[in-house]
Every structure is written in structure tokens, then in C-alpha cells.
Amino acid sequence: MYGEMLEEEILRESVFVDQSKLLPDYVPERLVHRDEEFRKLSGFFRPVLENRSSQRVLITGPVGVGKTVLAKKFGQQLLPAAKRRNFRMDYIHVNCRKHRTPFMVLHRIASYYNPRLPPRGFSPEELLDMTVRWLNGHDAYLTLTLDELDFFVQQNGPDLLYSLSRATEESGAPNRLSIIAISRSDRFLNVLDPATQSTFMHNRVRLDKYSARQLSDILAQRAKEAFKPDAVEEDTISLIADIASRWGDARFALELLLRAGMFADEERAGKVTPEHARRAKAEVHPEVRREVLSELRLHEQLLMLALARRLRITGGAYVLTGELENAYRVACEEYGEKHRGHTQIWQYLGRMEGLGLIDVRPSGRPHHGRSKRISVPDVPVGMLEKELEKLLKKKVKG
């Protein structure tokens, strides 16, 4: 029974011909409306193709502006271009938010040269040395991507990148190694030596929002290779343009045009209409980052539930951290969980701070000493709260 209700969704018609070119992995043959920001970026990489010098450039710009796909486009790219010069040119493109330690970052690239390298049993200092050895010995360069870097010098400071940049002083060998750092903004910056601060900050380039026509084309292109020929109307393509344009992010566009599809094809409709994009937007909202939340820990979950329901309850824009405290203790009571010390829940705030969940302010008059405002932007507190809900149930009662 179940093999033949596979087979008949299998075979059922669809108005996609590819999915996969909807999803946020996928790299396309152009960059529509990034074309400038390429060339910038080629440009600060002119001296490691004609020079075979390192270099070190920052990527920066909100979510959803193409700063990963950019990078990996430019990774793609980069590798003929050495060819034609005649030496190896590799390129490894690591996310530290899920390679999230100096060790998992660097086993990620010393993996790269040796596959069969075990997942344990070497420090990262030896795993850098090892990749160094290997550029060494075989003359080859190397180009890191390190992408999400503001949350991973958020959780482990700069070290990890100080060692990448100095991998080679005390050998004397030429620096293989050049880094392209992507972040949300360059505050992590103000962490760094200022020989590493400088050389980033003079090496950027920055990805503004799109705009809702610049969004409007980005969905065209990925609609003639994700869908049947005249599968989407237009007015859903300019619809979907216009909800998202208001965060400019085409992740969020891409998917909420994808969840148009899947509407489409669970009514057997045939074509993506404006309706089914409004039931994809009433699913789906930018700022809630499922992936985010869910790797929260516990109590920074509890905390973040904690904020919600204050928030809503309330009605106002922000609250003081002794009320989300009380708040918290309840939500820990809730679960079963013994609630955390002051301390504690301070170092919970500064690590959601520092992922853009919550933005925390002075509290002002007449409020004193070391209280604060905590607020959520942007994002409706009740939908946040019923996400938590959904996680913490999963995690808590299993």
C-alpha cells in the first residue's frame, strides 16, 4: 500500500521540473543584479592571480542579499583563473555557524586535503599545521570562505582567525592562504588586531537590500529553471516581489515561491497563483529563523519564550531585564527546568544579541543601575512564541 502511494506521488504531475533551484545551497550560472559586486570582489583578488600573494576581503550585508552565493560563485570562478596562470588554486567555503569551533572549522579543511583524516585525536594547532604542510609541499594556494564569522567570533573570539592570517610567519614559506570573510556587519571587527581590522575594513564590499523590481527579476530566472514553462503567472511573481521587498531578501522571495509551488501541486492546480502565494506568506515570515532558534540552547530558548510572551502580553515595545527575568522563572517552571543565576542569563542575552534575535538598549529614566531594555525586532511575538513552543516541546517532553 505505502510503495504504491509513493509511486503515484512520484508520478503525479508537478508544476516544477527542479526544486533545488528554489533552495538557498544552489549557486546560478548568473548573478542577477551582483554583477558590480563581483567585479569589486575580482578585483581585490587581482594581486593573488598575477602575484600569488594572500589577501583578505569582507563580505558584508543583511540576510538574504546573495553574500554566500556571491562568494561561491566567485570560488567557482577562481579555480580556472589560477589554472590559466599555471598553479593550484583551491577553494573551501566553511559555515561556522555549523562548523562552530576553531577545531570543526579547521578539521573541515584539513579534511579537504585528506579525507581520511580521523574525527578525533589532533589539536586545531596541528590540523593548521598539517593543511600549511600540504600547500607547501604540493605549491599549492588556497581560498577560505568563512562564512557566518560575526556569530563565530561572537562564541570563540579572534584567535582562529589571527592564527589563519599569521599560518606561515614562523615557517618563512609564502603566505598560500586568503581568506574571505562573510558577516552581517563588521562590528566583529572591533575584536581584531588592528593590522587584521585594517586590512578587512580597507577590503570590503558591502551587499545593500534589493529592491522590489531587483527581486521581481531574481524570481523570474529561478522560475524558468525550477518550473514548467508558463507554470507561474506573472502578477505571482510580482506579488511575491512586493511582500518580499519590504526585508529585500531573496532567500525569503525564493522561499516563499517555492512554498507557492507546493501549494500548487497539493491542489493539482497546474499554475502558481497570487493565492497560493499569500497562503505562503501567511506560513512563513523572514525573521523567524527556524534554523536559528533551534540552535539555541535550553534555557536560551526558555529565555527567548520568556521575552515573547511578555512582549505580548504587554503589548509594548520592549522589557526591562528584571521583568524577563521573573518572566523566565516561570517559563522554567513550566518545563521542569531549575532556572538560571543572574550571571548566567546575562551571557544568554549576549549570545542572542549577538545572533540579531533581540536588541538590547539602556533602560533610562527612571530606571537605574545595570538594567536594560530588551525588544525583539520586526518579528511578531506570537509567531516567535508558538515557534519556541513547538521546539522546546520537542526538546523538553520529547
Ligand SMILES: Nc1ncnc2c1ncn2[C@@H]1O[C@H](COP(=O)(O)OP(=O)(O)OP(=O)(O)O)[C@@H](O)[C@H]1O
Given for the second form:
Amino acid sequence: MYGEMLEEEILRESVFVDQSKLLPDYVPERLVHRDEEFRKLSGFFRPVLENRSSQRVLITGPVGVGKTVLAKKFGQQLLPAAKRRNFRMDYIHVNCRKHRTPFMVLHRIASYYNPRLPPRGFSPEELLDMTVRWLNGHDAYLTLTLDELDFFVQQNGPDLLYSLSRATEESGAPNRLSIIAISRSDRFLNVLDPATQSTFMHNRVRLDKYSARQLSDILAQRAKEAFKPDAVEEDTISLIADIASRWGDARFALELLLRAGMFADEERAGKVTPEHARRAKAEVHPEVRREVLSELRLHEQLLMLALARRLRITGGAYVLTGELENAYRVACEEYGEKHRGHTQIWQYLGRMEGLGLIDVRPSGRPHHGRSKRISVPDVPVGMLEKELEKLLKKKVKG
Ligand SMILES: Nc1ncnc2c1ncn2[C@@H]1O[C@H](COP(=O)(O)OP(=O)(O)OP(=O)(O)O)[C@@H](O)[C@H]1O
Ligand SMILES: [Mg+2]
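Next up, the form predicted in complex with this ligand. The previous block was the form predicted alone.
First the chain shown before, then all remaining chains and molecules of the complex.
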């Protein structure tokens, strides 16, 4: 009986041929509506390819507009382009939200050249030095993308950026390291020195939100790769494009399409209809960023859960820190975790603010001392709560 059930599930008709083509990390063959931006980026790298000099470029734009995928696509082309000109150029893409300290970034780079590098035992300076020596020794060049750099700089300051810029210059050899910085806004530029600031301002590729038409083209292209022919109705694509166009966010649009497809399979519908898209919309929100939430540390997730719960229960716009701490302790107890102390909680909150997950403001009440008001940006807290409960269940109860 179970054998049959297994076979039935495996052989069951699905609307998908390959779901993974809809996941956020997948780099599609073609970028739709980004040719101009690709050309602009290429133009900035002309001196790098022609004269083996170095370059610094900034890519900015709001959430889900293709900053990461543009840089990766460009990186893929860079290697063969350098090869055609008889030199070696590597491309490394580092997400600075995940690799959140200078050590982690530099370790990631150094271990690209030395995969057996032990996880500990080197200072950031040594790691950088190792990389520079490797590049010099092999007469190689490197283009490094520092993705989501705004969060990183907010937390760590700009020193990493400076030491990377200086790194290969000081050794007297040509500067072998080019940098592509990616950020949501250009606010982080304010903390940089005027020279670096002005380089980035001049060498900048700005991506705008996608329109409904553009989103529809992106969805159609991806649907071709992910679904069986004709499995997605045209109306479904235009509905999703319309929904997502309010944010101009392609990641959100693709996630809606994926969910809609999963609903279609659940119902064994054989086709993805607008109704599936509507159901998907009730479950996905562009500002409930799954990958960001899932990469938080355990106690940051617990704090976030406590915050979402308080906001839902009180129906208010914000929660005071004392109140949040209590709710956090309750959450810790529920998940069998020992709660952290005051100072640590403040550190977590600072980081979560840096990630754009929460908003922290003075309480505005004279008797509340250091107390602050904490709120979340415009997201449905119920959805946030559910998402965190899912994550925590996986993490804590294994
Ligand atoms: N022009 C495009 N053509 C095809 N797919 C695209 C395009 N732009 C974005 N996408 C897809 O949309 C999703 C989001 O894009 P990406 O991750 O590059 O956004 P981002 O600007 O880096 O967002 P964030 O600020 O959140 O990091 C990815 O799955 C990406 O492949
Ligand atoms: Mg990105």
C-alpha cells in the first residue's frame, strides 16, 4: 500500500518541470529589461579589461530589482572576457549580510584561493595579505562584489572597504582588485571619505523598480523554464505582475508564482490559475523577507517573534522596550531557551535595525529613561509571526 502511495506521489502530474528555477538564488540565462544597465556596468570595466587597472563601481536600487543577479551575470562574463585578453580575472560575490564581519568577508575571499584554509587562526590583515600575495604570485586579478554592503558598513564602519582598496596598491604592484559595491540606497556613502564617495557617485548603476509590464516579461521568461508548456495561464502572470508592481519587486513576483504553482499541484489542478495566485498573495508578503529572517540568530528570531506577537495582541503601532523584553522571555521559555541579558538584547536590536527589520525610536516619555519604542515597517505582523514560528520550530525542536 505504501509503495503504491509513494509511486503515486512521485508519478503525480505536476505543473512544474523544475521548481528551482523560481528560487531567489537561481541566475537565469537572460536578464529581461536590464541590457542598458549591463552595458553601463561593462563600460565601467573597460579600463580593467583593456589596461588591467582597477575599478570601483556602485549598484543601487530598491528591493528585488535585480542588483544581485546583474552583478552575478556580469561576473560570469568577466572571466572569459579577461581570458580573451590573456590574463586571469576571478570573480567573487560576497553577501555582506551573511558574512557580517571584516574577518568573515576576508576569510571567504582567502578561502576561494585556498579551499583548505582553517576556519580560525588568522587575523583579517593576514587573510587579506594572503589574498594579495596569491594574486601577485599568480599575476591574477580579482573583481569582488560586496553585496548588501550598506548593512555591513552600518555595523562595521568603512575600514574594510579602505583596506581592500589599498591592499594591492601598497605592494608596489598594479592594483589587482576591483570592487562592485551593492546597496539599497546611497545613504551609506555618507560615512565614506570624500574620495571613495565621489568614485562611487560617478561609477554608479542605478536600477529602478520594475513596472507591471516588465515584471510580466520576467515572469513569462521564468515560467518557461520552471513549468510545463501551457501550465501557467496568461492571466495568472498578468495578475501576479500587477500585484507585485506596487513594489516593483521581481523576487516577490517570482515567489508568488512559485507558491501559486504549489497550490495548483496541491489541488491537482494541472494549471496555475489566477485563483492560485490570489491564494499565494495571502501567504507571501514582499516585506516579510524569508531569507533575512531565516539567517537571523536564534535569539534575534525570538526577539522578532516577541515583537510581532506584542504588536498583534495590542494592535498598537509600537512596543516599548521593557514590554518587549518581557514578551521575549516568554518566547524563550516556550522554546526552552535561556534568555539573554539586557546588553545583549540591545546588541541584537541594533543589528536588526541595521537589517531594516525593525525601527527603533526614543520613547518620547520623560519617565521612561532609556526606554525606546520599537516597531516593524509596514508588514502584516500575523504573517511575520507565523513565519518565525515555522523557523523556530525547525531550529529549536530540530
Ligand atoms: N531582469 C531580470 N530578469 C530576470 N530575472 C530577474 C531580473 N531581475 C531580477 N530577477 C530575479 O528576481 C529575483 C530578485 O533579484 P535580485 O536578487 O537580483 O534582487 P536585488 O535587487 O539584489 O534585491 P535585494 O535588494 O533584496 O538584494 C531573483 O530571483 C532574480 O533572478
Ligand atoms: Mg540582492
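Numbering follows the first chain given and starts at 1. Since we're looking at a predicted model, the values are computed, not measured. For clarity, a rigid core is taken as the largest C-alpha set superposing within 1.5 Å between two forms.
Core-superposed comparison between these two forms: the C-alpha position of His339 differs by no less than 2 Å.
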